[in-house]
Each structure stands twice: as C-alpha cells, then as structure tokens.
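Consider the single chain below, provided in structure tokens and representing the form predicted on its own.
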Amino acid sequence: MRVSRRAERIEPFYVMELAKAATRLATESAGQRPMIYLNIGEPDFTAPPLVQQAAERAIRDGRSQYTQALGLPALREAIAGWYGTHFGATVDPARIVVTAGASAALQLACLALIDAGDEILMPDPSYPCNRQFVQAAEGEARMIPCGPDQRFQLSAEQVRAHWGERTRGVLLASPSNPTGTSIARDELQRIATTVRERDGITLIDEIYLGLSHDAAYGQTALTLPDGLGGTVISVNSFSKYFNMTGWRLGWLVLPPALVPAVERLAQNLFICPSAISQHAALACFEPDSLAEYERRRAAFKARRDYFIPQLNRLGLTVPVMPDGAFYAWADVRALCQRWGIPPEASEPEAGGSWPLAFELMRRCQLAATPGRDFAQAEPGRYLRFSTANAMEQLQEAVARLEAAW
C-alpha cells in the first residue's frame, strides 16, 4: 500500500527507538543491576491526590460525555486564574483552548497558521516533534544553529538575518527541551517585535514554564509589553508541572481573532479533549494541589543542583546551567575520546552520542538520549539526561558513570 509523501517526510522519534532498545537490553541482562532510565522526559511524580479523587468522582458521576471543543468553561477560567496568581498575567478565558495534550495544541496552531511552503524558523537544538508538526502542516522547519553562547536559543538578530520571502514566523520553546534553558526576556521581546514588524507569528512552547527555577526567566511571553503578549501564541500542558503525562491534556492561549479558526479545526479533528481528564484537572488549581506542585518543583531543582555539577566533575560538561525543566544537555566529546568512540561521523550510528548512548547502556545500565533527535548541526556532540528521576537514582547513575569513567 502506498504511503503518503507527508508520512514519508516524518522522521522517526529516536527517543522512543532508544527506549525500546533500553528495554530490550534490560531484559537480556535480567539478574544484573537494573537499568536506570534517564532518557524519557517524564516526571516520576504522578497526579496528586485531589486530582486522582476528582477523576474518580467524574467517572462515578458519569461526567464522561463530550465537552465543548474549546474545553470546559470552568477549566478555561481556572487556567486563566492560574496565569494571574502565578505569573501576574491577565488572560481572558475566551482566549484559552483546552486540547488533547500539548501535541494537539501544536497541531492545531500549525494547521491554523501554516500553508504549504511556509517556512518556520526554529533553534537547533530543539524538541524534534515540534518541527514534525510544522512539516505535517506542509510547512518547512528551518533549523538555525544556536550554541551555548546564546543559551541554545534563537536571537532577534538571527531571526532578522534568516527571514525570507517564505518565512511565516518562529517556533520557540522557553524553557527548552533538550537544554532546559530559557530565552532572556529582553531578547524575547526583541524577537516578538521583529516578527510583528513582518506580520508573522510567534508560537512559543511554554510547557515547562511552571518548572522554572530562576525568576529572571520564569515569566510567560503573554506578559510581554507594548501589546506583544497579545500577539503571541502560547502552548502549555498539564503533563510536566502538573504531573499528568498520560492524561493527555494541554491548552493554547491565542489572540482572540484566531479562536474561531482553531475551534473549527478542534471540532473536526478532536471533537473535544478527554472529559474525565478535564474534570480531574480542575483539582490541579486547588490550594493543596498547588502547594504540592511547588514542593515537587523544589525537588526538581534539588535534583538539578546535584546532578549537573556531578556531570561537570566527570567531564560530561553541561555548558549552560538549565534554568528550568528537568534536563541536562551534556557535551560528550571527552567521554567519546576516552572510550575510543569517534566524536563525529558522516553517519550518526558511527560516532558521537548515538553509539555512546548504547555503550552507556551496556557498561553502566544507564539510558540517556543522544542528540540525534534534537540537533541537526551537531547531532553527535551532546547527550540529554533527564533529571526527573528520584535523587537516589541520580546518585546511583553518577556512581556508575564514575566507575565506568
């Protein structure tokens, strides 16, 4: 059966391919020490008690029918209230569209805004699925190399330099996966200004915003001055800060003029997000739940503060300290050299972080994610570790790395 050209263009998600390999190796080495999985960006915390209880009540009470395509009005209001209390942002609930995860949010935004042949500027490195959403909408993701000197983030100067006739806008992430770094607020303002001057779109992935650890960066783009916040399209999710990964619930904050178009798309493509997940998510904003989330955020910061210095000590240098999320983007050239792995090769399988990741699984029973997914400019130079695991697992991972080194 012939597969569409669209499907052919979508690249594999190597994070998931490596996860399968890690599971296979763990099975083959049964009886030895267990595999430590620092490869998947998923909190080890699950939904807190009030959220679980709210889901149980919704099921028991039969509140599982379709909701409005835009989401439960009460949930849209609760999200707007969270922006006010957490970030000092005034967001009209009418601008909020609840979606089936951040993935659906990105798909809806791309389908609403991108035409065939449109070009979207993105930083290299960045989360691989984001560029696939652009390509699925018949657009082209143009990856612009961004090094540690600019926190692995696009600059306004780069946006101006690379803007062409087909450029439609930018797709950013702050904090970023895989680097955990955010865009400085003044730079983000310059980017948004540059895009607005060209009648383009600023689409920003803020799903890790709640897990910011530095007040200088932990601010939503929706509060940018001079009316810029009203032009930004923000993507967020209940997966990371709210610890509801498998519940598949996210949201968009849109300029008012875009809401009708996105609503039409949502009605046809998704009908609505999960009703049970929406009723459960209302409990995320209860005071006890918010207090628990803040305790967990402090735990994520403590893990970062332990793990990053340990990687640096071992020569797996993290060139920019993450200010949010739960990732370490480590330069692995020194370890490749020590273990006789070519640091670079014409084929990703032959050198750099890809073969190193498999060597780590064999030598250390430690799974991490090679840069092949995230970077096109230097795919073999970096390895992503997730610090979303318990402190005890991170300590054991360091001990294994030290022994192997």
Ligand SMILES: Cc1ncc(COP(=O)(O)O)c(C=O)c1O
Contents of the next structure:
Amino acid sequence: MRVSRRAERIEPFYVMELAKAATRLATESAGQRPMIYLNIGEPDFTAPPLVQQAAERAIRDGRSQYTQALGLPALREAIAGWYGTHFGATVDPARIVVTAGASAALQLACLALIDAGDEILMPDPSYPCNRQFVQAAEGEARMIPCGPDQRFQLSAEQVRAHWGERTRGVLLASPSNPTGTSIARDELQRIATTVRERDGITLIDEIYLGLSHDAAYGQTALTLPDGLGGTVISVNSFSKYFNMTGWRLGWLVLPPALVPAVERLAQNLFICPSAISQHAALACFEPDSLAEYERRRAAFKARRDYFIPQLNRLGLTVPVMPDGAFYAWADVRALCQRWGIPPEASEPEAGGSWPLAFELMRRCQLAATPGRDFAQAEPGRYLRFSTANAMEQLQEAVARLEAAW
Ligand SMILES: Cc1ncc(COP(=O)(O)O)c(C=O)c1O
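Same protein, the form predicted in complex with the ligand this time rather than the form predicted on its own?
Full assembly next; the chain just shown is listed first.
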C-alpha cells in the first residue's frame, strides 16, 4: 500500500533503534555481565505512592470517562498553583491545556501555528522529534549549529541573522535534550523580543525545567519581563520531573488568544488526555509527593555531580556542565581515536559516535545514544549518556569505561 509523502519524510528515531539493538545484544551475550542502559532519557523512578493510590481509586470509582478536551479543571488549577509555588509565576489556569504528554503538546502547537512552507528555527543539537512535529504540520525545521561556546543554544543574533521571508518562529528547549544546558535568561529575553518584533512565535519546551540544578537558569519563560512571558508558548510534562513517562500526560501554557484554536484541534484529534492519568496526577501536587520529587531531584543532581567529572577524567569530555535534566553530551573524538574508529565519515554508520556506541555495547556492555538523532552538523562527534540511573550503575559504567580505555 502506498504510504503518504508526509510519512515517507519522517526519519527513524534512532534512539529507539539503538535501544532495540541494545536489547538484542544483551540477549545474545546473556551469561556475560548485564548491559547498563544509559541510552534512554527516562527517569528510573516511578510515580510516588500517592499518585499510584490516586490512580487505583480513580479506576475503582469508575472515573474513566472522557474529560474536557482542555483537561480536568482541577488539574489545570493544580498546575497553575505549582507555577506559583515552584517558580513564583502567576499563570491563569485558563491558559493551560492538558495534553497526552509534551509530545501531543508540541504536535498541537505546531498544528495550530504552522502553515505549509513556514520555517521554524531550532538549535542543532535538538530533541529529534521536534523536526518531525514541524514537518508533520508541513513546515520546515531549520537547524542552526550551536556549539559549546553558546551552551548549545540559539542566540538572538542567530535568530536575527537566519530570520527570512518564510520564518514563523523558534522552537527551543531549556534545559535541552541532549545537552542538559539552558538558555541564559537575558539571551532568552532578547530572543523573545526579536521574535515578537517579527510577529513570530517563541515555542519553548520546558519539560526538564523542574529538574533544574542551577537557580540562575531554573526560571520559566512565562515570567519574562515586558509582557514577553505572555507571548511565549511553554510546553511541559508529567514525564520527567514527575516520573510518569508511560502515563502520557503533559501540558501547554498558551497566550489566551490561542486557546480556542488549540481546543478545537485537541477535541478533534485526541478528545482528551487519559482520564485515569489526570485523576492520578492531581496527587502529584500533594505536599508528600512534592517533597518526594524534590528528594529525587537532589538524587539526579548527585548523579550529575559524580558522573560528569568522571567522564571528563576519562577523556569523554563534556564541554558544558549541564545545569538541568539528566544528560551528559560527551565529545567522543578521543575515544574513537583510541579504538581506531574514524572520528568522522560521510556515512554516519562508518565513523564517530554511531559505530562507537555499538563498540561500547560489545566491549563494555554499556548502552549510550549516538549524536545522530540530535545533531546534523556534527552527528558523529557526541554521544549522549543518560544519568537517570542508580548511582551504583553509574559507578559500574565508569569502572567498565576505565578498564576498556
Ligand atoms: C525535550 C523533550 N521534549 C519532549 C519529550 C517528550 O516527552 P513526553 O513523554 O512528555 O511526550 C521528550 C522526551 O524525551 C524530550 O526530551
């Protein structure tokens, strides 16, 4: 059967392809030491007890009917309250749209704002699915190389320089996946100003903002001064900070004028996000759950503080210390050289972090994600490690790397 040109254009999500290979290799080498999985960007924690109990209650009480397309009013209020207590931000619940994860939030925002041929600027490296959300809306993602000297994030100057006839806006993530680095507040303000002057959209993915380790960066774009906070579209999720990846729940904060358009799309495309997950998520904002989340955030920070210096010591240099999330974006050129892998090649399979990732699985039983998904400019130079893993696993990973090096 003929597949649409739209579907043909969607690239594979190599993170998932590599995860399949890791599972296969782990099975083939059963009997050897077990594989350590530092490849998937998913917290090793699950939803805390109160959230689990709330889900059980919702199922028992039959609260599984469709909800409003914008989400349960109580949940939208709870999220707004969290912005107040956690970030000192006043957010009207009427601006919040609950979605099936940040993925649906990004998809809804792109479908609501992008017309065929519109161009969206984003940093290279970026979360790979962003390009596909833009493409699915028939727009074009324009990746702009952003190096370590700019924390792998776009600058206002680049936005001005690359803004063209067809540019509609920017799609940023702060902290970012794969680098864990954020955009400095004053730079973000300059970007949002530049975009507003051009009547464009600043779409910012703040899915990792709850896992910020540095007060200088841990502020939401919704509080940008000069009314800019009211112009940005912020994406967030219960997946990362709230440890609920498989529950498929996230949200958007929109400028009020956009809510009706997004509501119409949400009604038609999704009807509503999972009712059980929404009822359960209300318990995320109970004091006990919030205290647990903060303990877990401290654990994520301790893992970062251990693992990144170890990578640097081993020559897998992480050029910018992540200020949030749970990633290490390591420059692997030295290890490629050591193991006789060409650091670059015209085909990603032939050189750099892609073949290195397979070599790491074979030699060290250690899975990490090559840069290929995230970066177009230098796909082979970096490897992404996820530190969302128990400290003992990270220590074992370091020991294996050291022995193999
Ligand atoms: C930057 C970023 N945005 C969005 C997503 C998708 O998250 P969700 O599970 O909320 O759909 C991810 C998942 O890894 C991510 O890293």
